[in-house]
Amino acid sequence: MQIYTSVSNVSNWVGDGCAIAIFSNKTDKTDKTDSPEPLLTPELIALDQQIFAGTLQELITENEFKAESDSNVSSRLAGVSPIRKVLLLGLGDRTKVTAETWRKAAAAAAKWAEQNKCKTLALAFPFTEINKDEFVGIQAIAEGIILSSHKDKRFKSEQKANGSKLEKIEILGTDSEAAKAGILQAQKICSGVILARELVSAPANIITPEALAKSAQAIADNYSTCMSLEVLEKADCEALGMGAFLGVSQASDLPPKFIHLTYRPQTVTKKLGIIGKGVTFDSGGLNIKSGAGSGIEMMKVDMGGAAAMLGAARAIAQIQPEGIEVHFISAVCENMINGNAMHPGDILTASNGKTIEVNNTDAEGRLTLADALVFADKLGLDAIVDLATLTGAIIVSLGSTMAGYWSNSDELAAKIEDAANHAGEKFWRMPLEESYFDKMKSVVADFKNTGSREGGSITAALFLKQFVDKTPAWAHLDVAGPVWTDKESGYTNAGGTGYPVRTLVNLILNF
């Protein structure tokens, strides 16, 4: 599928399907003399008569279409129209339109075109009416198209042919350099999102620690002018004293891999660390996940943080921003059970010398992150952001479509929120309530790896904070909810979502 900008407009475009986006016509209901403006602009009214034989107004009237956000109506066109089918997309209130509005509308149009066996599709969006930045708007539209069209069928025995596959999408009314750059940027970012989606969706017998290391190697090989890779083996990790990470990995037959992938441009003024949790399968250890609702069958997603980290690395390697050096780090292993498994009550020593009483072997992700944080903390970074499918508690708190984050820096927190808002990915800042750390006090070690059930995601963040010393700004993202979905929604299909690759990329570009 190819996406193009085009100087054409609806009046002179010829093809299978045309999607026209329009705003709602809500008015101030306190003014009883006020009547709603027509949904169709004067230009569209003229086009309706010229091209569509009144079909647009019929769709609005017969369906009582109000053009609210995420709504649409469509029809086949009869007669001699140069366009076979038309779709009206609702954008909602024009004063509330965001880049996410464009993404969702474009995704709906692309899905409609596929379902209606259109090979060609035109998109007519009202950019000029709200003076929308073309680069931002076109990038969002292209992201919606690309991500909604991605279907992961790698593990299906039968690949069903789609009678008429969507081949070409034209975004009408713009052919500027900014618009073309927006499409190119979307393609680079979406390649990273799709990598993360496919890593998360693949089962644990395919995505092993070695497989994740090979994914990192592929990025380093493909973009060798700006990317370099160091993979620490078990002996290397032992030499660095990574007792917390190795304690988690010791019951697996598969050796651990510590990934350190570095993006280094020609000029460097800032340095950022991105650390992703990379537990490729989490059995829970001797505190085994068992019984209905334990979710053990979905523990392939426990490397969702590392997947997003690698997705962001792939995107950044293509965009190649100047001025910022980025270290992508993941301590990758399985949490399994055999005669060598760590026991509840064991004491592990992390690479910064701090001792941890393991009171729950199923709180393993924070143990792997501990040594990754210590490693990153020694690199002279301006900030570290770690992300992990860390706790079920965050899902209880915020649900499955929003992630929580913690930070010791208001400046970094503001940058994360801005990056997430531009990506359309939801984050909510959570408190670093220091008094809760008392719940992790240990009689025999420096602290335990879990506290009480109350505030579980907060105590997890406080645990991680113990392993950041020199770096001035740190944030922890708990993305346990949004990295997977069973239902198609907007531009996200069922399976791995690729969350939050786009937030990470925005953060890096604007750090």
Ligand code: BES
The other form holds:
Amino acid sequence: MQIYTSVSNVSNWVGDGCAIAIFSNKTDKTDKTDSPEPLLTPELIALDQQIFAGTLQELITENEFKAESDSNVSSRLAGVSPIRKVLLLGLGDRTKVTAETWRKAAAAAAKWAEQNKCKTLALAFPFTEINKDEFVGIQAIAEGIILSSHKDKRFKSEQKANGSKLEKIEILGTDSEAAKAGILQAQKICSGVILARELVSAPANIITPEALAKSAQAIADNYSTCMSLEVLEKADCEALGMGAFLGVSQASDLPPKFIHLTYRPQTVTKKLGIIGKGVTFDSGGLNIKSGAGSGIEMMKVDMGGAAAMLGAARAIAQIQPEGIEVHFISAVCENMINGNAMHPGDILTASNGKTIEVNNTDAEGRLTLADALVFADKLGLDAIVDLATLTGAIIVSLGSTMAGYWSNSDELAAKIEDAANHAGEKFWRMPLEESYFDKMKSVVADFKNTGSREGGSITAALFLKQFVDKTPAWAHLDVAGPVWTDKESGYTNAGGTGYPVRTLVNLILNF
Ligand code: BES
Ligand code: MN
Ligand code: ZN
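Other form of same protein, the form predicted together with the ligand, not the form predicted on its own:
Complete assembly follows, chain above in first position.
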């Protein structure tokens, strides 16, 4: 599928489907004598007469269409115009427009075109009058199209060839350099989102620690001018004293892999570390996830942090920003059971010398992250951001479409907030309530790996904090909820969502 911009307009475009996006027009409720402004702009009214024989106005009247966001109406035009079908897309209130408005509208248009067997689609969006930043607006439109059309059929035996007929999407009304650059940027970022989606959707018998390391290797090989990879094997991790990480991996038949992928531009003024939790399957260990509702069958998603970390790396390798060096890190293993499994109560020593009483083997993510954080902390970075499907408790707190985050730096928190807002990915800042760390007190070791159920995602964050020492700023993102979805919505299809690759990319580009 090709996406391109053109200076054509609807009146001289010929093709299968045309999506025209319009804003809603709320009557000012304080002045009841005022009738609402017409939904169609003067240009669209003229166009409606010229080439659609009044179909647009008919669609609005017959359907009482109000152009509210996520609403649309459409009609066949055969015989009336050189365009086969037309879609009127509601954008909602024009004062509430964000990049997310364009992503969702573009996704709705692309889906409609697919359902209506269109080979060609034109988008007539009023973005220029609202969003003077064409780069951002067109990037969002292209993201909506690319992400909504990604369908993962890798594990279906029948590879239906009919899929989508959509070949060309033409964004009408602009052909600026900024607009073209916006499409390119979206393609780079979405290739990272799609990588993350596919890594999360693939099951644990496919995405093993070795497979994740190979995925990192592919990025390093494809972009060898700026990317380099180091994979620490079990013996290397032993030499570094990574007892917490190795404790988790010790009951798996698959060897652990510690991934360290580095992006190095020509000039470096800042250094950032991104650490992703990479548990390719979380059985819970001897504190096994048992019974209906334990969710054990979904625990392939427990490498969602590492998947997003690799997705961001792939995007950054293509964008190649100057000035920022990025270290992409993951301590990858399975949390399994055999005769060599950690016993609940075992004491592990992490690579910074801290001792941990493992009172629950199912709180394994923080053990793997502990050694990854210590490793990153030695690299002389300006900031470390870790992301992890860390706790069920964060899903209880915030639901499954939002991530919680913690930071010891308001400056870094503001950057995350900004990056997430531009990406349309939801994040909510949570407190680092130090007094809760009392719950992690251990009689025999420095601390335990879990407290009580109360504030479970907060104590998890406090545990991680013990492993950051020299690095001036740190943030922890708990993404257990939004890395997966069972039902499609907007530009996200069912399966791995690729969350929060776009936030990470924005953060790196604006760090
Ligand atoms: N991988 C899970 C968290 C999780 C839950 C991810 C749901 C995705 C969806 C994590 O390792 C875990 O098991 N956490 C425990 C911690 C508890 C033992 C303190 C939890 O949340 O129950
Ligand atoms: Mn677990
Ligand atoms: Zn886990």
